[in-house]
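Given next, in structure tokens, is a single chain: the form predicted on its own.
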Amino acid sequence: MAIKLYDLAGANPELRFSPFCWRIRMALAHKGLAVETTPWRFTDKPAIAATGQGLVPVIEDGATVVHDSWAIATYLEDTYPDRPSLFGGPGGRAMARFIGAWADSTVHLGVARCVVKDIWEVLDPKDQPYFRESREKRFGMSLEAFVANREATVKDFRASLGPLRFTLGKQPYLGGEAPNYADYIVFGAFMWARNVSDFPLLEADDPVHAWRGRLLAAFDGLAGRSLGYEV
């Protein structure tokens, strides 16, 4: 039996934009895990309300059900030690958790500051007036000020990728020579602007460039053939 995926989606049920999910998404690919996607919406907090909230990724695995795509993936790795590992150790699990952080706090608010008007041209209009009052209430002002200076600040966000970058110097992927739940982490933040936004936000010479592009192109291109642009 597929596992069940609540998925956000836009306007469009083909546009899955979330960063939690696509950490997911990609997370049951390396697993080899069979996926039925549901698409969902802000305004469809009914349809998850059994996990005590409000927020997407949330799973069905059989009777299990599993929300946060932290729990999720840790969930997935405990489940189903005989498919290939998510972490590669206890090691591994406790550097992905560090990396989660620092996307997290860092890169998701560089993408946020270059695309998050973008997000919301693209919703259904009955999540519109949730996502703009719930956003501008966590940025203290509106969305289109916050993306008005986005040429300048997405030089300051590509700044901020320097670890990012001196590592995939050094290695194809944060988990070396293979992907793991760290690659998939950070993927998801670029995959959030890619499918929502035409805004480049890497420049084509750049490391992590070629990196996207290879994590773009994994599981016969799961993340490639997603609605998005080419940028």
The other form holds:
There are 2 protein chains.
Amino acid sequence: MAIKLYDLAGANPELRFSPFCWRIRMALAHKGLAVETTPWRFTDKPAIAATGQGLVPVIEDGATVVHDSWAIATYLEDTYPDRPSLFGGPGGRAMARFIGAWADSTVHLGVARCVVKDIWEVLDPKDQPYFRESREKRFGMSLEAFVANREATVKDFRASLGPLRFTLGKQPYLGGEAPNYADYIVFGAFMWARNVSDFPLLEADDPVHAWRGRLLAAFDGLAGRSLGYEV
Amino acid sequence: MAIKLYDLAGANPELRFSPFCWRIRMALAHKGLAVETTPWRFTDKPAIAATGQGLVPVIEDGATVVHDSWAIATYLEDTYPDRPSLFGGPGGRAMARFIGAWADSTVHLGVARCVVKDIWEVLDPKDQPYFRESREKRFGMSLEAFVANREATVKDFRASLGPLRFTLGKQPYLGGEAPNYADYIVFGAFMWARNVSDFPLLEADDPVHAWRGRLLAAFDGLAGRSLGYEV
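Return one more block: the form predicted together with a further copy of the same chain, after the form predicted on its own shown previously.
Zooming out: every chain and molecule, the one shown earlier first.
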């Protein structure tokens, strides 16, 4: 039976742009596990009330319900140990936490400064007030002001990817010769942008752009075929 | 036979402060391998000419000579596979490269902005002109100017450690329940500062400070007993 994933969607239910849900989409594909996604909106809190919190991703695997992308990834690793490993051993599992912390802070902030207004644009109208209010409170300014200097801040964002770029100069993926959950963590941030905005986050000759392209093509183009922009 | 390590030293040959050599000191201890260190100065290029380059760490393991801290760490892992693993599997080995890239850029820059003048102070006089000239060229300013605002830049440095601090809120080490090479990579930067300067890089209540303390105490206090400052 396929695993069920509650997956953040826009006004168009085919539009899936949550960076944390994309981590799990890629992780499920990596494990070769079938998935059925259910479009979910920020304000659909009752649908996931069983988790005791109000955010996706949430999975249902038979009778087991798991929320939080890290908890889901480690659940999948532990529950399906005979499938390809998401972490490549205990060291990778521990270090992926650091890579997640770097992505959640450095990468997500830089992406948000470029595309958060574009996210608001594609949301279901019932989600727009919630999103605007919660993000404007977090950022201390309007969504419009937060992205107003994106032509300049994108340069800082690209510079902030230095450790990723250096690593990709040594090996094709953060996971080594093949991608693993470390890659999906960071890649999720790029899917967040790709599926809501045509703003070019990366320059075409950036090794990070090539890495992103390889992950867009992975698993028969799972991510690359999703509704979004060609950037 | 003990492995020989060429280890950067100050005017006082007991003073060892290279962040890259400290990575290897800790890695050798982790593997339980005996080491004999040879104090080496920046200008002692002939002593390591066999490596075809001019930087330490360099190890001699019998007839095998290896330079570059990453190459040495992977050599030790591959040559002594039955000893405790430095990476915890292939995933950790791949991801440690990213953590190294983050440390070499973010962490090292922040530390240098606080202590690079202190490094110059403790060098052997024969090394001082080389060090000043090469670093002032790299930084585009005098050593004095580079550290002039350290009371302010140390706050940026502490903020830049966010991903490390977050991870240490989830697990005791970057390597998980026990330290591994990911920890030694980052810890080396703190030894670089500790052994040349009494400038307080970390606040006493910072979880990073507690982590650093655990690593100073590791391996019977290998790092904590080394000549340096109690900060």
